[in-house]
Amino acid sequence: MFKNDVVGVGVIGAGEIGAVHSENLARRTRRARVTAVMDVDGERAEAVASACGARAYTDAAALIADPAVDALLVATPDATHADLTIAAIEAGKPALCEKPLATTAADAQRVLRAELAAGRRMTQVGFMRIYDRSHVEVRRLLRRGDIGRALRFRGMHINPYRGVTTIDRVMVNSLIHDIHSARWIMDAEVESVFARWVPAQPDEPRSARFASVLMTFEGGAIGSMDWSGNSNYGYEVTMEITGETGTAGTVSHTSPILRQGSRISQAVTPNWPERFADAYIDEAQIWIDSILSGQPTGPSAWDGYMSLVVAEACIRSTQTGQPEMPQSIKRPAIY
């Protein structure tokens, strides 16, 4: 099915993260190979897939149809997730498309319906932090048995300033990371959610600057996420996991500790793609090796739907200020 056993990667959408994922998969990442690169922007398509040596699109049809193209990824504005996305299984070809699946639960149920009328998974959402080494090592710890059944999840997400944003925006664009991340370690559903949150402009009542989520699990267990829209220091994630007989926790930085002149300091990770780096080769290295296989891993459009049916439910409890619970479909046999 592959030449040479070389999947020939289309990438639509080549911003940030496009550009991210272009390099690893070009230079990082075996047995893949960039064929085409996609942009709105003609000059941005050209400069990514010239660095690739890959053929420029400024149209997403003509490059899914590329017959050099055995599979995508989708890295474009959150709004055209899943029509291109359900372009893709309708084209045969499997895609990893960059969180969220879609903007709403409504949307990513259409991509559930493709993949059911394909009969078969051939979708990866980019929640990249399972493929974090610390975040592995905590669900592996927790799996074993070493601190017990789980309790609690904490999730903390903070960012530098990257302009004025919305509590909607803030759950399904931001926060999703976390939800899938709560999902995934706690290997269960999330139960209810309450959430609050602190505008970022007075007169501008549904801007963020942190926001507050708490929720229960299936199965008993609590949990809480903590977002920050200006940090005035850097990039942080953790998780934290509180069990029967211990606690578990990512770290926060990887930078060495400093003692000089009276003061202990740390350099604090500038944004996402330093901190979480070596996580999106492995998710692309991943991603590629369940091509060649037929076996498709990691998180799937139902988990995409899920985290999205999540944050819905983290939006309506801003509008109602009241605990809310997910409306979810029934999970599909396939997933």
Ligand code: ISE
Given for the second form:
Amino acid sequence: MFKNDVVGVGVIGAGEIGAVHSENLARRTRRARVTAVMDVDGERAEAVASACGARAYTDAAALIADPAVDALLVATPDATHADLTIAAIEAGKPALCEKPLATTAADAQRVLRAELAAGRRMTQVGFMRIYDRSHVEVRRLLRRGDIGRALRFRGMHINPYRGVTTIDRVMVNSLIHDIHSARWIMDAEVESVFARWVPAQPDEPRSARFASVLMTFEGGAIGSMDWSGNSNYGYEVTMEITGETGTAGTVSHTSPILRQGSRISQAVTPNWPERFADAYIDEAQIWIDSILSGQPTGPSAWDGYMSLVVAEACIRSTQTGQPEMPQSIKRPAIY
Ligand code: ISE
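Now show me the form predicted together with the named molecule; what you just gave was the form predicted alone.
What follows is the whole complex; the chain from before opens it.
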């Protein structure tokens, strides 16, 4: 099926994350090559395509139909993710869809229906933190029983300033990572959420500077997620699990600790491409290997859907001021 046992990847969306994935797939991933790059901005498509030795497109349907494209990487604006992923499924081509899978749970459900019609999982969702080596190590300790039963999840997600955003977009686009991390590491669904936030602009009540979410999980564990949209120092993501006999947490930064002039200091990653550079590389390799083996792996469309179900419960909580419970459909057998 794959010429020379190499997967030809069509990248849809040549923006910041699309360029990261294109570079990784073209230069750092075994048995993959970028054969096509699409962007509505023809110059941007051409720039990324030429760097990969690929064909440039401005039309997604034409790229998806290209016989040199065996699989799709969807890296376009969030609102287009579901339609493009469905188009890939209907073309019989697996897709790695950047998070979020959609901007609503109902839209993500359309992707579930497309996979159910195809009779198999064909989509991996870009929750790349589960490939971050520090996150992988925490999960290994937890699964080995080193800290006993997981009782509490804590997620911290600190962003540098990238413009004013709303609390609704924070839940769907940014905290969606922490929601997936919580479900993944706790191996449990979220039972209830209580969300509060601090506006970034006093005259824009749903603008977001900080947000905090309290969570309960099926099985009785609890959790919290803290988000910032303007750190004034860089980018920091941590995940910490407290169990019956101890706590396991990720390492924020791996840069050297400098002791000098009566100060101790450590460089902080400026943003997500730097902090998760290795995770994106591992994510791409695992995705390509899963395509070649025919064994889907990683976050599924179901994970993409459930993360949005929880994100929408968080949004409801910001509207009602009360705890809210995620409401999902029954999990189909293929997931
Ligand atoms: C961005 O889209 C990402 O996926 C980053 O991982 C996250 O930290 C950031 O807040 C999002 O906007």
